[in-house]
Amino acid sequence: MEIKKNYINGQWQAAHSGKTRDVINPANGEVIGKVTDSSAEDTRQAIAAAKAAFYDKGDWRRMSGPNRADMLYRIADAIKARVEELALLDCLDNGKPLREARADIEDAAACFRYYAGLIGKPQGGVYEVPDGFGPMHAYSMHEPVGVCGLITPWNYPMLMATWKLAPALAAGNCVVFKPSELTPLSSVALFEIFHEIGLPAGTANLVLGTGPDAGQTLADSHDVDMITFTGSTRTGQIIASAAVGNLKRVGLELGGKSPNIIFADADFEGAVEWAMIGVFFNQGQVCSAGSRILIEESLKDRFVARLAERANAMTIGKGLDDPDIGPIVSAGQLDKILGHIELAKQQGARLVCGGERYTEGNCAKGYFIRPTIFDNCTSDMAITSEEVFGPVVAVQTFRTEEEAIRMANDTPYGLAGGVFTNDGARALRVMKELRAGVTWINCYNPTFNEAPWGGYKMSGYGRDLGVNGLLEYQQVKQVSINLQPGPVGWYTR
């Protein structure tokens, strides 16, 4: 079985200490790769190769905006010409259903496409400069960060890189880029296409390892400008702490435990339909998941009825069969949802559906869970608190507008949230008043490259995507201009 390998200054490259990691397809327990396992020593290569490639060679900065415009584009062609093989790699070490995994890969084009088309257009500013500084004239643009530190999680492997690759490579930045441990196989298929378009030697460096010994290098170095971090909230404080020690830009994106807000008048089918989507998709591993189903007291019978049907009629099974749930990523991912939903069911929720793991058929060895929803739920449970990151949802009443917005904004986090009414103007008032980053009305999930994302309070600072993501990679530098150079009478005496 070939072994995966780091990519640093434009070669693959095997671990220094010789380690290997086998890579398990969480559908059936199965080794289906090998990679590198990296050590800080070899972060501290990779983190050498992108400031060398910045500061000393300096091709890929001092590119023009339309050329390195025009290899994102190859990049993002070269994407699109292997969806099926890059889907398959998704689908086999992080478990999703094959057409989650295609959509994936088609989306990680467009991010990069779209951002190629961003770097090309007008950026920084002119400034009228106030009398008594002479004839002077002002001007600001946008310059890269420098050496940046991209780590991603396991949930979409794919397309949670090319959310940070393609708008830091856009702003003309040389990064090192750190994939989940758990699914790395597209990102190494990535930085094969990367090699195979010319991206200039140490703009782009693949370090394969574990959140200590990679992740841990990165957020320490002095010589890294830049970490950005999507993950859970324990891990973002831990890197935001270690990266104080040069006060290096950070990103974070962590986790969440959304609202979805449904009041009686909304759309029956409509609001059943988009909460399934926004719990179960991707088995609930999903940081934006609505897991929190907060639902006028009026409705909630019939509602959590119709949503136990449609959850029990889903089809379960490994992602190459395209089901509705596929496998939990890992046997400890497996074992900490079984334990929030034990927990749960101690604390007094109610049982509705689901709540065991599933092992018919062929997926007696795999990690499957089925979907899950808890009644009678109250705000001093753990299930309504805690993020679970798997398919379990949490309902709880209201039955006043005001009530609805205090319980969905008691909590810590503030990625995400819903409203399903057919009431426009409440629609309005409630999204105004939710302390998240990301919300819908009468939807939930979608998401488009051009718009911005992140949360808000424990969720997390900065934004990917959209113009906000361009503008994380990037530093504005102030530039002013004498036109008369000589004395001026204001400073000498």
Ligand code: NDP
Second form
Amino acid sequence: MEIKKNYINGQWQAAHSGKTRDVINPANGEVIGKVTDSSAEDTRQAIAAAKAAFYDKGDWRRMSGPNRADMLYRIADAIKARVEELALLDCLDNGKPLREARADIEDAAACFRYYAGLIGKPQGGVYEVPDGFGPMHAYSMHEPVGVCGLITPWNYPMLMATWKLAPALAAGNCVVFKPSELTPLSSVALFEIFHEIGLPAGTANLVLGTGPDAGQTLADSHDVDMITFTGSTRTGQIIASAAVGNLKRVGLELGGKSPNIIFADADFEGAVEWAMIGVFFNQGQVCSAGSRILIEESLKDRFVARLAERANAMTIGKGLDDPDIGPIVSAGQLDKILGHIELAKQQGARLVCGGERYTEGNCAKGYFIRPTIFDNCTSDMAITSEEVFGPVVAVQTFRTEEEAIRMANDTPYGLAGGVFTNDGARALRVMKELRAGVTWINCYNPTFNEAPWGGYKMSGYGRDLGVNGLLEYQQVKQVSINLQPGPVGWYTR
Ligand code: NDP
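Next, give the form predicted together with the ligand, keeping in mind that what was shown is the form predicted on its own.
All chains and molecules follow, beginning with the one already shown.
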């Protein structure tokens, strides 16, 4: 089996230690790949390559905007040309249904295209300034931050890579990218594309390794000017404190326990369908998952019965068979989810459906779990406060709009939230009060390359996607020009 390598300074190279890691197919536990296992030393080499490319060579940051855009368009085209190959990698590696993996890859191509388009748009400003020093003129310009460390999780391997790589490269930075050790294969394929289209050596470097080794080295390094991370809140805290050393810029897209608020006047079948998408899509391994359903008391029994009927009808199977629900990404994550389920039962939540591992048919060796609904949940239970990151939803009831808002915000997280109602004014009132960065009215989870994405509170700071996503990777420089060179008379007054 070919061992996938790091990509450093335009070359494929194995980790210095010679160690490798197996990549596992979560649908059956089989080894589907081998990757090099990088240490701090390998990561430091990648950082040095990015630093030399940015500060010494400077060919990427100095490249004209249209030429950089052209490179990004070519990356997008190459991704489009390989949709099936890349989708298969994410499907086998992460476990997700093939059609969803395909949609991720299409979206990744669109993301590169979007940021290619943004490069040419006007940036910066021209300012009217006082003439106390003589006639002056000031303008601002946007510049890349420098060397960026990018760290991503396993739930959307290609898409999370793209959400960070596309804007970071568009802005002219040089990067060191560390994907999750669980799902590295599509990242390797993406860097093969970078190599083929001729991205200047050192511009984008790939390090395959674990968080505590490769990831932590990026966060600690004083040669890294910025670090952006998507993953758990705990790791986000570790990264933020490591970043203090050289005050590097930090972007954190962390976890959530997002409320999906459903009023009794909402379109019933629509709310059920979106609630399903909200919590069961991608096996519930979504940072924005609507994992707390807050429902108006009068509608609760009917809603939960219908939700359970729909959940029980979901097909479960390996991603290649395109089921509704594929396997959980790893045995470790499966155990974590089962632990959350046991605790919820012990703490008195009522298990409506699911709640166990699924081992039927050819799923016996995979990490499958039935979609799970808990009813009669209260705010003192772990199931309403801790991120499960699996197909598990906790249902709570409310009686008034004020109570719904209070319950929705009663969490240390603030990533996302939804509201379902046919009363437009109420929808807008609730939205205004929600302390969350990504919100939906009468839908849940649609995401757009064009619109900013990120959290409030302990769900992190900074934004991926949209114009804000590009600004994250840019410095703003002020330039003031003396329009009348010569003595200003300051010392002779
Ligand atoms: P982590 O936050 O541990 O991992 C995410 C990424 O960070 C991975 O690439 C990981 O490396 C890396 N990492 C881990 N430790 C460090 C470190 N000290 N310094 C730098 N990088 C590090 O998430 P897990 O994969 O362990 O998942 C655990 C929980 O995180 C989930 O149950 C879920 O609650 C949450 N999560 C949230 C996501 C989101 O989108 N908000 C996405 C994924 C998980 P590696 O894993 O390769 O060792």
